[in-house]
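A single chain, nothing else alongside it, follows as structure tokens in the form predicted together with adenosine-5'-diphosphate (ADP).
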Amino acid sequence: MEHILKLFGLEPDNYTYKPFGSGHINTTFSLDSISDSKQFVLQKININVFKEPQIIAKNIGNTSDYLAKNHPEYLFIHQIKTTSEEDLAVVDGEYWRLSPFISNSYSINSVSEPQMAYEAGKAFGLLTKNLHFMPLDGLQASIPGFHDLAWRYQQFEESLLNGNQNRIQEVAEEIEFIKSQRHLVDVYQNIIQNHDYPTRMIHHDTKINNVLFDKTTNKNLCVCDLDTLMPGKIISDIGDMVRTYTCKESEESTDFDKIKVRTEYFEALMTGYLSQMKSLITPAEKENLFFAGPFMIYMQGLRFLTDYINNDIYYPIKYPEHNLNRAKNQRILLEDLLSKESELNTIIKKNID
């Protein structure tokens, strides 16, 4: 720690530091000074997830520079350099990376209020409304294929090949439920397939905890975790909140009984978005809007079964079923959400018309 905070120029022993947040790949910690109110965030990047940490440093550098000269008054987290000039601190082959830290700003790990999701849906439309003329150039995925969701099932479909054959066994329930569903890949593949559906520069994780909000007046302050911020589409930003801002349970809960979609949640979020981004959205993306819930549920639960079935080899687990009791627990919000779809696209009418 001390050699990674000279190559930041700060000195080490004018600091404390703690770990911070609760992602799943990312090491995160806060930095405190003790001389004066200066505080950071550091945060070591996952490089099994991370192939090449500079693209996410190129892709957030890009960001910064283009909104620092076109929406100055627009708070963006920028990376602060080393002091020789680099975006990335690089210590025995780990990839550092460091921001400020926003004062007076909170996160929530879930969604009590619906002026909660209004505020976070309207913080990642904003994100996406002064990125709407950034050239794309040149820019790359910091994870390949990340929301492909045909590649995606692909993965699963060589795990059930591959895979842990007792848990293959054991989980054939839910394995005939994403193979019921496969019709939402070729939904998606006719999104990517269509030249009127664009390209854009997308955050790719809105989950709530990645929304930063003012300790004083609750409203929104800025997004923050940024190392999927690349070029994508937007059911990855929408779907993501439906995912994670409708359900009063999170992805760890196994209150299976509990998991529904809140539709006065998903009104909020749909209307914060759409506050900010209903006049740059393409008829394409327009008539694609509620595919953006089951789009993301979907993935979701389909990583965490073939992340199962793989014996947990990329998230993280607490206990041996975790990553099956995730993936049920994203095939019921998915079920609760396809029943409600006429009622949700009579709430993404109003909203758009």
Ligand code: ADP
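Got the form predicted together with adenosine-5'-diphosphate (ADP); could you also share the form predicted on its own?
FYI, this one's just the chain on its own, none of its partners or other molecules.
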């Protein structure tokens, strides 16, 4: 740790450090100065998930430079360079990065009131709005295929051929549901192939704990956890909010009777997001705003079921049926969302027209 701090120009004796946050991928520490009020966040990037940390650093660095030049008032968590002007410190094959700690901020792990959904939607909408004209040349995906629904469906089909045959028989009902919604993959592919549906620099992981709120006002301050900041389609950001904000129960819940879409939370996040993006959304994007929710919920359920059939090789589990129950959870959420399509499209229309 002393060596790492020195690489960033910090005097080790002047700082205390401790584990920070609730993330499960990267290893994160908070650094607190003994002599003054300086605070930092130090992270070791998980190279098992992010195979090329340099891509993350370039995506964040280019975004930071663009925002500093074009939207200097916007609060963006930038990377602090090493003494040799590098974005990352590399020590024994491990990649470390340093960023400022955002003072007077807090985060939450679940959405308990519509106002929080509104603020989060507004925060992610503002990020995408400010990056509307950002050049994307040379920028890559930090996780290739992250939200590629066609590829995820292909993985599912492969699991039916090569996976656990006993489990395949056991989950016949869930498999049939996934197949019955195959048309969602077609809609996704049409979006990807549509030249009128722009590729934008977006966050890709819009869960509520990736928004920092102001302790004084409870308004959004900025977005955080920028590992998946990369070019993509806005259905990823909107869909992840719909999937994780609108239901009181998390994807871990087996209280299936309580898995329902809260209309007021859907309206809040859409109102917040579109308050920033309304004037920039293209007709093709407008046409598929509702689809964002089914897209993301279906894909996550698909991934859980595929992993269950493949004997749980990707997602950590706490009991044998864990991934199966996660898949059932997402199937029920998707069914409820689709049953409310007319009502939710009315909400979208009110905010976009």
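Everything numeric here is computed off the predicted structure, so don't read it as measured data. Here, rigid core means the biggest group of C-alpha atoms that superpose within 1.5 Å across both forms. Numbering follows the first chain given and starts at 1.
If you fit the rigid core between these two forms, you'll see the Cα of Lys38 move by 2 angstroms or more. When the rigid core is held fixed, the Cα atom of Glu94 travels 2 angstroms or more between these two forms. Once both forms are overlaid on the rigid core, the distance between the two CA positions of Leu7 between these two forms is 2 angstroms or more.
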